[in-house]
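The chain that follows stands alone, in the form predicted on its own, written as structure tokens.
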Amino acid sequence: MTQGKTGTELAEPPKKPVTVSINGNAYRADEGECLLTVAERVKIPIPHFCFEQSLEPYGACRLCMVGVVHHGKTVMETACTLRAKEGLTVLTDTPDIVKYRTILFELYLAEAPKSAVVKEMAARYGVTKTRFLRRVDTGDPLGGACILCGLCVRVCNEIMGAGAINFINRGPYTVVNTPFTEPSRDCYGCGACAAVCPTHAVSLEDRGGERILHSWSETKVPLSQCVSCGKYFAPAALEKSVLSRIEPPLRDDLEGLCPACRAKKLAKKEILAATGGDPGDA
């Protein structure tokens, strides 16, 4: 018979501590640990659209570029794929990576005219004009802001499972939408897509008992309503797929109710049930 592990066994193991240099300065850091989290932690500011704590790291905006010295020689890689490791020097700001990023930032300003917040970010580096030009498009659904990272293809992909955008058309002509450029059926009306959206290109709406992503061509996802404030709180199938994984199940009398509703029906039960009343009352 197999006996279950113990707390001790499945903890996990501590993590090595190292040394690494940034700029010439020495800084702590957990053995494997992502530099650009590192950087961050030591106010050094490396500019950065698509890292996303909840996702792997995948270097898809290049803007997170760093220099890595290596026996003299340095070699440019991006901050959110390194990791940190016993020795490690990287150089934040040398002449051929300002060099780079100006370029990138000019190919943002490009790619997202419309976008507050690729401008205030290159501005802060200096960068306020680009020569590369680019028609704006009044009719985008994402309102000219969309830089590609792929951040909400990803998030709605690998941790909803929906799949219910993706990347359309090639090269210049790539833009994110649902398939065919028509309503999704597969949508969850989650809104982790822009709550991940680095440029904030991502627009939805809840009207009625309805969620409107305008960006994902006007797809319109049900939501529920609580029976008991009458609110509308949450996207019908978003729910009924958290409801299905829970255990233990949702109490039957908690079924139906919104997170406020049910957060005042749980603390009356508690207080009548510490004041000596009848819990069932609550």
Contents of the next structure:
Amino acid sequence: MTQGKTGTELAEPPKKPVTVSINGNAYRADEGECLLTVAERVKIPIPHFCFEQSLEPYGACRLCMVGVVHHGKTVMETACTLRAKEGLTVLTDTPDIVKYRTILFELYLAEAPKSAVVKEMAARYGVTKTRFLRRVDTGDPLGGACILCGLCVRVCNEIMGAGAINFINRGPYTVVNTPFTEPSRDCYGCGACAAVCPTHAVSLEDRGGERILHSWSETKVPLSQCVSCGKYFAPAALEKSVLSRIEPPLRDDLEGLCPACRAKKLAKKEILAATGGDPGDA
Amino acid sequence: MEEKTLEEIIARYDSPTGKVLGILGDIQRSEGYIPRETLEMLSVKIDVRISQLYSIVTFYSFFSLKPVGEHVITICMGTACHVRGAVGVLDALESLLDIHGDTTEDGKFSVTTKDNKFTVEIARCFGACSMAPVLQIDGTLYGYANPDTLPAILEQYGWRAA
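Having looked at the form predicted on its own, could you now put up the form predicted in complex with its partner chain?
Zooming out: every chain and molecule, the one shown earlier first.
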């Protein structure tokens, strides 16, 4: 799908400036830069769902398809996996692309009929109806808004290292959830899945001293309470894992404090240190 | 599955990658299905997240998370078998064994008779399309299946007409 593009290109972006052409206009870009990023920077709209800066692009949603002109021939490729190089020429709205995009939006409207994001984006491209059978499931923990792009699965596995959720089943039966659709023991409750979800399908809620991940089989994780102001501020497991990566003197200062109280304490300490006061009662 | 048996299966695969399917396949063959406890034990032993293993097990129709009967009958519903009448064979089988099944929410089809003697499952192509429609019982392939030849085949596995 990504046509052999490797991660190294993204990990160490070469800074050589190149000129790329988008819809007949020339733009400057860094060699190896993701074309979708270039287009976004110069305000050329290319629709997309599954692009997430913190993860390697993987062209899952297929929406960012553009026409690449090469020796007079135009071939379709996803802009997120396309890398800028000198002379790269792309077209974003050829009749082929428009037709392709229309069908794709129709498929998304059928796959995630409850998603406001999908509806809104499809409407922007003139698609308000679908010819395909809509996936209707009243008990769907993702509220009929999941497009199965897999960003939540990737962020949970590749970035958080929790691996609490994954794809289940295959084909039209595919869903994302916890194994055995039971509350997960691996979930930190960080909420990264909800943060990256392009259709806001992941539902979670902080209630009392708990975070409840409704979409992930009602997984519950305890929240840490700020020792200073009493506010619940982060999942306990996440706080512990973050603190374990901080050196002891600073860690002791930060432990058990919410971000606001943390800032207050550190600022007070700095000011007292600068003015020669006693940091002891900071 | 005993912990020792699982360890023996794991020991058969020394490659650091690509061993998961092999191990799961061996568990499936040995137990007839993949018991949840075994899956959880495996997750700890080979350090692969349970969510990942569960994803794989639910992806392939070869794996089953439910216990199966004494004999497993797998009917091919691949394109060739389908057009050569596999649906009729399945219907006949359902009426002979007095079972009724539907594709469950996970997209799989697996029904076991009340006496726990037979489990009927659906597969997508055995690669024996020239003999379509085909069905497999405990690993033995039967080609050119049709509703009339079914009773004779089933009798070899202890089935008797009611």
